[in-house]
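The chain that follows stands alone, in the form predicted alone, written as structure tokens.
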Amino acid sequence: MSDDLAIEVRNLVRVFESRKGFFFGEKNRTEALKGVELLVGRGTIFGLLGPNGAGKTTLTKILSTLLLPTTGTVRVLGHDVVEEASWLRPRIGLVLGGERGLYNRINARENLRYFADLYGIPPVERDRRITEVLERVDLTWAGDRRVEEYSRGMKQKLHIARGILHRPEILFLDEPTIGLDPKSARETRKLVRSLVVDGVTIFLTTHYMFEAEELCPQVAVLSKGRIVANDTIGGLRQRVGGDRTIEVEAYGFEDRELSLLRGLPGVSHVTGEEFGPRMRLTLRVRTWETTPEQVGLLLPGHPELSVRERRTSLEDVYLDLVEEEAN
């Protein structure tokens, strides 16, 4: 494994087996991860995207030594997650978020003291480190309040404080802003960026496309247990048809018109979606040869035609890749 890599995954398979039926005689086998290959560099924020049930949490748990792989090789910080888990655990931070993982009836400092003892932080350093992380996540003012009095955003900050308490080299964040109000989510993203400045590698799973686009220089898309794409945002845009998207809305389109649009220079593909009585066509455009004005000229029989151009978003890319995998 190269010293530049924080994560190296080769042909990772994870199978879950369960029993059902009368007297549990029928064995059920679910392949959650199917030959995953993944490389993540050090000192960056790497984004993992995917629909529910794609295997994101399973992959995160394997990378953080909470779950064993069925087959394949997984190395984090140059060390095998199975054979060298005891070496890795003190160097890994994991933030699953939500309401679990904190003790509501005690205050934030007491929570952090408990986890500091679990991490093996020496008592002489413990309180100083707790003060540092509370300040880092802007919770110093609430450090002596019971966690049950915290808002969801405050709890999420405390989760992150717990995750960085022992100064990990790599931090796994599983949907860190889910359910947060816009202000709390923005503060969390700012905190994540500041951790990278300190040299921490961040492995981020999220459902929020704009969040991944804002934070992650590189993202992978996991669908049905497989990595279907792994590239920069710009590289992914080119993969699905380019930076430009032209949207056309009207009260229905004829097959002949769709054929004309597909034949325009630089148009990689055209998809349609119904909005009540109206239909929206989405054109992915690779070049600058085709303009919205040209598109409008091909559709003269639509008096209430709407044509607009925008940049292809990561959400567009994600939906195209997941749809492509489904087909």
Given for the second form:
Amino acid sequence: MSDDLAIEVRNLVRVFESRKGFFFGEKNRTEALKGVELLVGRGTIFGLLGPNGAGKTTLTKILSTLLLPTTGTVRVLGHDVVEEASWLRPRIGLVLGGERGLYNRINARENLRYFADLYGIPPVERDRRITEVLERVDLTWAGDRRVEEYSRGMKQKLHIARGILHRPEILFLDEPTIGLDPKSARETRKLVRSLVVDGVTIFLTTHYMFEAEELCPQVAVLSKGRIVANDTIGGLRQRVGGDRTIEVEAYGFEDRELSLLRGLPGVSHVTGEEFGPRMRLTLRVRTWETTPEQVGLLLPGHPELSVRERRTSLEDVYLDLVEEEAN
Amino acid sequence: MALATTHASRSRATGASLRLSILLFVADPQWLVPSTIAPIVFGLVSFELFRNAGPYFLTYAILGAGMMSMWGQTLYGSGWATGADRQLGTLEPTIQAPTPYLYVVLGRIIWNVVAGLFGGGVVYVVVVLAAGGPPSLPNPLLFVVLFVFVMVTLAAVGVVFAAAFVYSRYAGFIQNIGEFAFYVGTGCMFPVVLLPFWTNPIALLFPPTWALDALRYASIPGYTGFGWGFGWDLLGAVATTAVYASIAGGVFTRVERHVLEVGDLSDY
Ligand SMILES: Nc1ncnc2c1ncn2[C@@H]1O[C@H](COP(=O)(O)OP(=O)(O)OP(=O)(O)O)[C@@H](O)[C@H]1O
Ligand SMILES: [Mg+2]
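Could I see the form predicted in complex with the partner chain next, after the form predicted alone?
Next comes the full complex, and the chain you just saw is listed first.
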């Protein structure tokens, strides 16, 4: 155990067992986390990236004492999440976000007041603090409105307001920008960034590499219950290194053509993606030997074939990592 | 800030939960309809059933129907709120907060007991109107004391049922059985003597059964009820309530551990 660590996860496994079907006779077993190791320092924004079903929410809930690990040890702020949950709970802020998790029939202030009381904020401080956090998330104008009248972006801000109400030392944000329009998402990211200034450690999950890149000095990629990368943004960028990306688009490709492309010198990844009638292949290339012209020559007879080279982005690195794990 | 929970903060949480119950009710008072109609029906039916039961039938009718609606409200209300939390997604942040969930439940139970009292009042008015006047009470003071005690026993059952609702989203099933066992086993629906004895043991697991019988002894001269007398009824009520109250904390701790293991704090 180390004091400068906000999060310390060792060999964490989480299994869900659920029953369904007639008289719950069928048993389902899902291994959501398969031996996660993770260390996060204090006072930063740490980003956990991963596709749907990777286990991000499961990990977030375990870290915030809402779910027990099946095996492994998990410490937050130096304290065990199972044995010392009652020490941790007042020091943790949790934002699961989305449309749910608020009392819709009452106004925002009343929602905050209720949770302030559950967090043991003294009454003399409570109302001032509620005004403060509403100001902080830019909802002062809507504080007396019923939550059912809130837009999704406003609800997300209110979730965050509730998360920081008791001045937690560590704040967990599960996909804070999911379902928000670009403007609200940008505002939310700005808000998140402003929170670290207070010395709070933030652990956030996201689907988007650009979001992690914008907010998090350090990121980990979770795929199918395993951490497949844990690095600084700079470190991840180095993985891109001299890599180049060639994109090929046409109305579908044959398997034979795919293996031809895979066989080209220096090609490390070929991923495909369909949009409408068209299909796009993305080639990650490690050397200069393979050029867009050569690729074009290998694919004769395609009407409206387009081949272009572009800069490899961090998003590409992320997709490669997740793809690798899937294969 | 990082505040530990103290006795003061726990009672504040109970207060906040009571306040929330009231706010949610005021924002959406639609349940007033069922909780008024049920007592009216209970009151009229039990008036018809017991009108030939002797000079004190009126008290018996009011107590029976009143208890049915209060019991229904307490049980239904305490469990329902947790089920609603699960659906709304508010159970997770509530459990994540440092105050034990038991103190949130207590606030709701207080509200439900008050709401149940409203139903009891409706029954009283209905039966008195049907009978053309209020019943006579031999010992009004004892009646009031025992009546308050009955509400305490109702609250004790409410807490345990609320725990069942945290434990499992299928707790409604158990609740329905409990509700029926109580209606029948306490003689609220039919006089106890008419029923086979096996219906009683289940009802005897609930503190209000004992307390209600004691209340009848105190307010209906010549009442025999279960037949073992006022003293044993009172003792049974105190003992069962003490058991419920003493296990409530432990039950909630276990139940919470269970849900954190299973991970079904939220309906999706
Ligand atoms: N309560 C539960 N019971 C059973 N299985 C569960 C439960 N919660 C999660 N799972 C399973 O665990 C796996 C990981 O789910 P989790 O919600 O943690 O993923 P995620 O990365 O948050 O995904 P998303 O991006 O869609 O939010 C999934 O296969 C999911 O079906
Ligand atoms: Mg998730």
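Residue numbers count along the first chain shown, from 1. What we label the rigid core is the largest C-alpha set whose atoms superpose within 1.5 Å from one form to the other. Keep in mind that what you see is a predicted model, and the values were worked out from it rather than measured.
*Asks:* Does the distance between the two CA positions of Leu68 reach 2 Å or more between the two forms, the core being superposed?
*Replies:* Comparing the forms between the two forms, which are aligned on their rigid core, Leu68 does not shift its C-alpha by 2 Å or more.
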